[in-house]
Amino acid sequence: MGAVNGAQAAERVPKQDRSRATRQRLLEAAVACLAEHGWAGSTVSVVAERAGVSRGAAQHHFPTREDLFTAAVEYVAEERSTALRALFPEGAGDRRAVVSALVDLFTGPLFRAALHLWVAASNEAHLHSRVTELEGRVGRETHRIAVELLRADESRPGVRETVQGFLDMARGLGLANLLTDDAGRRDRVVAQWAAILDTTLD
């Protein structure tokens, strides 16, 4: 009996691992599809095919299209937050490097995917509350990371607004980058904002 139970337990662990791996592939494929094809061109079937799983398997993990895409954007946002912190494990000494890394958050496929989700939510009532809640969570986490890495003391008047203004500016740079490669101008703006933050935060 003990041997049977042991075999069942051994079978469950790989099954759980496979389930987690399938879920992760679906989330990554969903973000890639959303970034490349927008909301209209991103269906559960398209994502499942890209992830190499059946539509049934996709719907087992995510019963609705909205479940899949909101989970995908949140998952990749968390991954990017972890990666951002890992860039500065001992804390950041150079604010320009931090400013540049934070701006990069708004110029990659995650931001493009999130933008398509925002636009869809502005037109589809069933998505609106979910995306608004998601954006609130992601925004608060990004703000916390920025405060931590920039060594900003938000008890001082105007510091919170300065950090938020910087993040709003970074989002604007991300929007500009959607249509044209804005790297040259972005580098100059990053340098200027790093100087502004040095003056304001120290």
Contents of the next structure:
There are 2 protein chains.
Amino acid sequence: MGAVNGAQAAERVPKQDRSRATRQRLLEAAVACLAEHGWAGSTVSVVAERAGVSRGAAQHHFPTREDLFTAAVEYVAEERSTALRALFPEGAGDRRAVVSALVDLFTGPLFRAALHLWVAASNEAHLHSRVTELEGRVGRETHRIAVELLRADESRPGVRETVQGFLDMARGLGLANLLTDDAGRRDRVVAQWAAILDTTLD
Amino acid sequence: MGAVNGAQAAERVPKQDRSRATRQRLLEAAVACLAEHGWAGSTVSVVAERAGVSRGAAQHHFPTREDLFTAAVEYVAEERSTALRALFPEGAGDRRAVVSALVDLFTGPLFRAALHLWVAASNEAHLHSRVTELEGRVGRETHRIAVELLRADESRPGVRETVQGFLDMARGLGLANLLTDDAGRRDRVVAQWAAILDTTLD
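Same protein, different form: I have the form predicted on its own, so give me the form predicted together with another copy of the chain.
Let us now look at the entire complex, which starts with that chain.
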């Protein structure tokens, strides 16, 4: 590589880094905004301001409101999945701790943000197909992680449905946490169902 | 009772009946409207038109939008509870059929309407306390019915949490049905968890 190309590369890399950092700030701000203000209160401008980015720069990264918010929910879901796998590096360990960590996926701002997006998509045709695809991708990834961390053998009859039902319960627990802090009741339910799941999966 | 009083009573009764019928039409139209169009698209005027009632008459029954929609979700939830008890007049019978019927509570227009109201209340302060109270009342009644129809003995440790977790799962199954028809997957999950629940409760 000549001196000129090297200098161009050196200039290009920090620029790409800045661009990536801007994109990331926008995605994180979008999820926080959706969780706090709902779909009606979440626009590209509001998110750009929250992220400290110009509206033009935000639109350069995400041409439409739908692009921004679907990308944001997907990005944060991936971050959470990575963090969850990192919590259990052996892929095994205490199954009850895994159940609890999986339920935690559904009780924070990401779940609230996703819920607002799902509910908006149920009435808005232009969102429906994109959010349905996104829900499918995120759901399949969550199922894969659950099977892996719970050491569930899906070749046995009923095991797949056992894991699916447990994840449905986790979503329901997320919903029950929407209007009030449901942590006390949830801890008791999770303790009981972690024991039931542990017995059923063995 | 004299002749005059008798005539007044005869006139009053049909008027009360008409008023009750109008109220009922408004409540049913409000739930259908909320399920189809979400909170943003649901106003007293839209519901009045759908019910074939004047806007003034609607406002006579329900002075505010919040009054109308919280009353509607509560009314339809009570209707569904009554219908569910009527399905199992012996209070017992096949526990798997009960599980299936309980899950059905969360997959129709009532659940969609309630979901829209819960999600709107999570961001709108004026709705928050009313919907939180309503959620509590409806949730307690659903729990009572589930305990009764599942013949669950809550004096045994863990049984209360077992029933609660199952109802959380039912809510999660409702959520999974929001954007796509999830009936096929749901039937398999319900069959598996009905068996687990049946074993656990005995």
